[in-house]
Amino acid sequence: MNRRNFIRTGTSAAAAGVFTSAGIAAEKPTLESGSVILFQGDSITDAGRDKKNQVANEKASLGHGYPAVIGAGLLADHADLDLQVYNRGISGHKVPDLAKRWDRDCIDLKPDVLSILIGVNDIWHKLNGNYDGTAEVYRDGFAALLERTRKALPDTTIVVCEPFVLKCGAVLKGEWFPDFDTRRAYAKEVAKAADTLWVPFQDMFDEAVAAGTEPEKWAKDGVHPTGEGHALMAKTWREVVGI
């Protein structure tokens, strides 16, 4: 299979359930008029908005990444909704610097649906000398932010996003195994008993790079996403959240 077949066929199967085999339930969101989309976590989610221009919908301040493949596809399709789409990741963030930020950044917003990819810099971090904390504070943090999120907000959508990484670039160059695959099933024990969505970006490209593509084309460095690295992420993000 090539790789314009698979993602033809391969995120059409994750709105068929293939990539959302999780045990994860959670009611998919319905918008509505005003509805507020919000997009949260580090590098990956940031991808390069611009943080002086923090008003929704702008181009630049939805960066070039996933958030904004699907703002504006959501801008697009739904154009008689007035829908409010927000991108407030922020490069280099763990668990710890969403707690610290979050209450004026998420739960201010009062969003409908929240999305968060948090994780690859809770251990790349480490393996780097500059933050020593263990995947179970990792698992811990996040349990500890999806609980604050969830007796704030009780009626929004959460989307839990699998980290992931592809084996080649940086993570080539540190011990990232068995650790991070430790830290991604901790992400999905978390939003499990949270009751979230859960969008399973590693296997994802784990079938796109088994599909024939080599890891480079999605991920150059093996954690930040090409173009088409982010486009699949949106495709995938939208089927499985179903908007």
The other form holds:
2 protein chains.
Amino acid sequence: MNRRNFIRTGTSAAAAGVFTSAGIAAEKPTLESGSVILFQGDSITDAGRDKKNQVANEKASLGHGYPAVIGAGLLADHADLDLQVYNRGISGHKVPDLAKRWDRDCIDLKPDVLSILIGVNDIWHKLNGNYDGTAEVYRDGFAALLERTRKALPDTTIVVCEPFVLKCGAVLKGEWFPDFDTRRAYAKEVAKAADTLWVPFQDMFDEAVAAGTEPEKWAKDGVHPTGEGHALMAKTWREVVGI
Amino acid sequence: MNRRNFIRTGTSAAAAGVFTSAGIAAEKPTLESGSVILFQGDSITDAGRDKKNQVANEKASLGHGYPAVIGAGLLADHADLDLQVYNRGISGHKVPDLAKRWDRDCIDLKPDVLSILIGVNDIWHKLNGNYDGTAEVYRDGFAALLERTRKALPDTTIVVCEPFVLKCGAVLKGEWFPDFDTRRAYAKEVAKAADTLWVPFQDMFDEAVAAGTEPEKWAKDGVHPTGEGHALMAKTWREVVGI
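Could you output the structure for the form predicted together with another copy of the chain, given that the previous block was the form predicted alone?
Expanding to the full complex; the earlier chain stays at the top.
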């Protein structure tokens, strides 16, 4: 019996995906020699990566965003482990887009740690009239994606990152609320059901703004993080995931 | 009397640029609101940055290398300080190239912390027959650049990074030694004379290889760091500089 199965079947708390007060599931991964860490998502994850050369650990292949910052930290802190860090985020993608390329861009890579940040385009493209998926379509699609992942990769630590917006730029121009809050709640719900870790990016940015910073400092257009925004995301991700 | 002047005139140890056993000068900077951090150098620092948009803190403007990793860390850890992090490294540059653009790309930016990594092209281009500067030309040019910087920016913390190579790739193909070791020693000498901090990148990579890793892991061609190499550099830089 492997560690995850033991935890899932052996303790009711972990089996139920119990979150701490910070919204974090109890189980954290342990890195080993050759561990694969994969970042999946949309433009926030993509962050200008070189898609012609989708190899592990290469600077250009990791892009300019939080995956690159986290990857650099992991590679430096675990230089003895030969970690493989991949970024496979693609700009503009929504849950159904991830589902279409999930075998190639996730399952086949056999990640030990899989981080997913998805959801902002699922609402943004709907507000723009280019998509008709409701919040419930997002919830059900995301839940199915996580279930499929659990079946194919039972030992993988899955990290679900909270979709977020800053109240500035494009986010002031459409009817984002309360629909976006509903979607965030659904993301947390499906993360709990799938026994994943949860990185509270919206809470993090809300706290930063409450502390007196301008929302534009973190994401000029309200959606795509600045260098400061990505840096803060990377720091919080590493604290939550514990690697 | 400001802090640097006090230290320079008030204590003989610091005035002489005394280094610790780790090769590190005693004085470390303190970041304040609006502090400017500037990275200068060649392709290792440049690391594919967007030169059309040379602004502070932007992900693309910081490139893919150690300045981006350090910048992200500083911006996340000091979100309240409105730091300005610049990368102005340019691929292929040697000491005389820095000297030509030093007013525009260093003095005018008024950095509070200035990090310089320069020297590998000063020898590489000589080995290739495209430059005729000896190790002494490197030493004297570097010393003059630091002296000019001290006069224009007396309160700036200067960080000199040790030039380094890994013994693989292009470095196996030419007569790099003992000339390169002489140049490293000169870099340390001029750094001491100018009372700068010193980041021992060659020692760091030598230790990593001695610990059993392949040199190619850190720089495939012996000169340009991999993602792992940049990540390790960023970690060491932050430990030495203390920010």
